[in-house]
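Coming up is one lone chain in structure tokens, specifically the form predicted alone.
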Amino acid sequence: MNLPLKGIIPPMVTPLNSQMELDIPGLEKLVEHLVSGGVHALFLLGSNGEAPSLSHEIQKELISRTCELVDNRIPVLVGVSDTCMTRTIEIAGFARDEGAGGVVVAPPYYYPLSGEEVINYYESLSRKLPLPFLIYNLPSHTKINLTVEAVKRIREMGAVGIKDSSGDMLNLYSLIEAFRDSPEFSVITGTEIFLPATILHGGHGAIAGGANLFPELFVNLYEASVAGDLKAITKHRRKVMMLYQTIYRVGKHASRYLKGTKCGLSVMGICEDHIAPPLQRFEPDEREEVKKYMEHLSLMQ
């Protein structure tokens, strides 16, 4: 894995069938569609790819399955969050033995950790992890929102970069100051729409959940931004927020972002959309609404 890591990463969703196991037909497309897209590198095991979820088995199947499909064309991240940090030490064991190129990792995400007890997390983490690892600052789930000198000190266990989900600009903006003089440290944003101001300040890129639908649309975004080409940034971040006043609005729960995002993937033949439970699945009508955005945004493209 070069670094610093740039570009298009796409949180990659989970293909299942209807008895909860892995889709391999829907991930063979899924992937195929995801390269040939232009994205710089996968990451598997994200929210969106509902690892809370997902039995070990199947995250293991995923990561296995997944290397072996992209045969090294691009860079393969695995989430290896966990409440656990023996799972976590041992999934991420697993992932170098399957090929994947690096790992993510936020705090543990159940008790309430102070800042002194994060820092010796990723302390003892990191001499054990057997991949370059990225932070995951995750404050929605994890109840935690990582400083930027926690970030510094983590980053002096080896860190090589951080995935901000803060969802916060002026976060965002502080972390890509704190690290403008350490050009092998990533600023990933995970918020898609930051992506031209991350880019146009000095970050390095976007984990962009949208990209699992229209993967050339978020690279041209990416690569406008690179260039400076604000005429070509308006053109495409257009296309993205129809994204977000389309798809992302159909469902009552916050958990439209992810049904959203497989029934679209339905919709284009690529997988099927089953979500494994707590979550559940579009109602036809809601699918139906999926259906009518995505013919519209496939006009757009």
Contents of the next structure:
4 protein chains.
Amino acid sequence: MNLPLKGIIPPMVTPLNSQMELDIPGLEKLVEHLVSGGVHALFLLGSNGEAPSLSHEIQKELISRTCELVDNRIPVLVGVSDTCMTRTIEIAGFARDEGAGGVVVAPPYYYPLSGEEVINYYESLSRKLPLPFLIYNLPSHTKINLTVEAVKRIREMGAVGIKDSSGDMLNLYSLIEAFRDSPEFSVITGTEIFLPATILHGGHGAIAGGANLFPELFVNLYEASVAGDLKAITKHRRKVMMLYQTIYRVGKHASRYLKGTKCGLSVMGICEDHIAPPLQRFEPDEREEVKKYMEHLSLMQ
Amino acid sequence: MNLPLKGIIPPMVTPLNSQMELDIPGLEKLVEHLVSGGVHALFLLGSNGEAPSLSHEIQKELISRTCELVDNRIPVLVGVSDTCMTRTIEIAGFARDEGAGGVVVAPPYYYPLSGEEVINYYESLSRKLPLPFLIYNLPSHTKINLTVEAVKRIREMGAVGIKDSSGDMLNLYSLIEAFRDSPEFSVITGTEIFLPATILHGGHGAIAGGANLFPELFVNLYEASVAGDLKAITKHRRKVMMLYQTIYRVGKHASRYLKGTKCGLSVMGICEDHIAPPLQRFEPDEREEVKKYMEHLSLMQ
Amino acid sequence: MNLPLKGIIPPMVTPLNSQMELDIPGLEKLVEHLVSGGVHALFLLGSNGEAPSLSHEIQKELISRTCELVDNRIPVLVGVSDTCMTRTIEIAGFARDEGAGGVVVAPPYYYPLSGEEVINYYESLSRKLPLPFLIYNLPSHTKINLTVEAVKRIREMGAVGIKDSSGDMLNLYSLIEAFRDSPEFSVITGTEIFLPATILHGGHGAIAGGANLFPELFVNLYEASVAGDLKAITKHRRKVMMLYQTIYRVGKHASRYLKGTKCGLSVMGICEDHIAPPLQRFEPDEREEVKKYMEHLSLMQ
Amino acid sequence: MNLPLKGIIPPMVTPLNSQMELDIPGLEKLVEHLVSGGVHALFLLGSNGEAPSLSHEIQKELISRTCELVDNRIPVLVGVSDTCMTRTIEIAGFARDEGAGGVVVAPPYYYPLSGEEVINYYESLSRKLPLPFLIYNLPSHTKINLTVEAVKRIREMGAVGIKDSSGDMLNLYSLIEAFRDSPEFSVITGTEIFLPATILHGGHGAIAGGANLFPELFVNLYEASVAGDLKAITKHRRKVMMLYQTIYRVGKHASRYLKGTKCGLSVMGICEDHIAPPLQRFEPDEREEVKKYMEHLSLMQ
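Same protein, different condition: the form predicted alone was shown, now please give the form predicted in complex with a further copy of the same chain.
Following is the full complex, with the preceding chain placed first.
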């Protein structure tokens, strides 16, 4: 895996059928949709990938199948966050054996942890990880926000980048400043609408859920940002903003961005939209809404 | 298991050795310490039991060994909360096969869920659980506070009680009022100092972490509360309050109550104090502090 | 004013007419209702008294009139919390001149303050206050929770007690323990249903909003608690709990407890129920609900 | 006042002397520093202006003097947020009489309010305000975040813009989108580092605390953003980012941005750095740190 990691990295949804098994034909179509869309890497088993809701068996099957389908065309990153460190190490080893290029690790998300405990956790874990790792900052789920200082220390343990999903642009800017002189360390936003600002200020890319649906749109926005082409940025980001105002607004719970993404893919005929408990796929009327929006968004392209 | 469940139920710590394996001699001593101390049931694999940090293998070994050691003298409850429903059902089945009397289920703790999603989760889960279940309200870890209305609906799905660890006495009082006419449904506090107020107002008991250390003290406080013996309540609760002001105050992170409890048991010679990552046992100076407090508390008895 | 301050202290509502002027006949009736109901002191210009919504002119008029009406039968405490310290000192001076016995001061509620800044604030203020003062802990409004340690330090500056409205019983218990050897310092709960537990554990009283409506009920509950009469406690606290389940539940915003209290007084014919902006009195259908509940509660007596 | 309001609007600090009176010579120098620095308007009595900590007398003196000093060269906006609506209306009337061009109103900040209560508040207030008003969204202080929907409704009541100090860039983007077809309505960020992104996406300006210190820097960054000159943006925003990494980081409490700004102005010889309680100016060692940073920043220009 070339460093720094950069570009558009979809946090891939995990296609499931009604039996809560892997939707294999859906997975095949999804991987081709993304790779042919030009994305720079894949990120499996993040929040969008429903990792915490899936059994270990399905997680492993997903890793194997995806690595096989991607066949080294782009790097595959695997989310290995878990409340149990033994389990994190085990799945990371499995991912390496299947050909993944790196792993992504959020702090354990059950106990409310202090900054010091999180540092100790990464210290202890990093010695046992068989692959390069990205830090995953996701305070809404883990109940802790990693400070710039903490990220610096974890970089010294070997982290190759950070995915910041704090939603806090000032935090993101501070990370970019802090690692301006560490050219191999990636600062990647987890908030897709922050992509142009991230790139314009010196960051590296976006783990963008919407890239599941529209990989080319995000790749175009990334390239326009790298080129500093304000006109093209304005055009593409307008459409990304529309995602927030349409697909991500259907339904009423915090998880609707995930439900909307999976539903949109189903509307496109790419994969099924079943979702593992505790979440549930959209009801028919919500699906109708997504369908209408998808048509509208397609016309914009 | 007789309903309503009541009395003192220690959320048993999981004795671990330095290899992060089950500390078998420690487990044997701990179980005897608790059963002979008069507690009314055991609760394995809660937050105090480090469930989310333990591998499935250790969880199963703990369930088997403990059920065997208890040998039906008192009911054994097993925490089966997990972000993956498949896993919750699997471990509940295992617990039943080993002789457990019930399970305890908190809402899945990764995704921020809405009240409606939590209801749907229990709806779907309750149909597949092979044992009676208690609801576990633990907003500090799960990011959602179950309303009285939600608890009522989950009771209709078969819940036999609730462990409320919100730390909010008004919430606890509201639950007691709401289920005053449901004599088989238990309202149990997860905040041990609330025990006398809980009982005096009509609740059923406490899942009291401190009962790991001092089972008789909590049993005495419970009995004094049931009897309405204010003098005895005052005497015993004074000592419980001392726990908060001593053992639970050593160290500086939110997890110190757990570290202090395990350390205290180690000082008593009952089991080792190793703790699974991401948490860590106390440093020597903190252990010295605990030791001093344990001596002080023993003199109070 | 005799120390420690103890018993039932209603945080008196401020009767207003439709012109947002003081409702003088309402004030007269309310003061008599409370004094003849046996309460131990009055607390003007707290949250229930809408202090922050009232102009300085109305605040002063209220203080003068109430002190005159009470005529030294019981102590009058005046809330002087303000974001501007100059103003706090000015109104405290006015209160002293009119015959008030003490003041109540919460931390300034605009800027998010640190514990140290709050300590400095009380340090600086306490030197200029012309009357004994109670600390007012109200984190939901001031955005800061005063620690036991902070309260200890403010006591050394001269505070004669604390009103704890954190809603956190463990915090209240910790305060009671911390000041067990300071017999002149009062620990008073701001959560009325905590009254019996507060007294049974060694605290001093309650600033109970519901005592605006039912002063005798709260006085009876206080006396039963002091006497350790569990049977009487159970009877009276049942009715207090009913307040939470009826009057305080009408309407839908956080401010409903205040609206419900004022509306109930209006239903009783004691004073009008107008409320200063930004809050508003109940709509007719909510008022009907309150009326129904008031009838029900009256029958319970 | 020409609409839409746009550009750089410093939330002017209020110069105070050691007696907590207005520092008149400081005020004169500060106003000239800002006006000659090219800022587009002034905003008095915001959080940076310590409004809630100041007596009504000082507030009025500040308004009169500043309007006189500015002498219509640029518009003067006055913060009139208060917990008491009567007071808000009174001070707004005073501001109009003295020549202010508009007022800025945050939701009342004492009671936790619902969205509906806030709407009602603005509804009622807007009918009585004698000047155009901007909405002030400041959830960290007011405990409520105004939704886009709420802002739309308040615009219909006459608001001419919003200052968004939520710190949430996605919220800001959503506001810009929502009012893209309302050319007279200003969307202004209260987070100064968001200035270029705000302008590039179609917003109108920044109420930038740092512009107290470096008005030209912010004016330059604004103009580069309007021109889409990425090279100049990069250069200027680098220095703004330095403010966050230097001046705004001195000290340890949330209020340090304000203390640092006032201290920096004092180091520049513009005005004194006294601060009204509950806040306090920096200690000598902190002042030394600010001084060092100010020198460093001056060299950057």
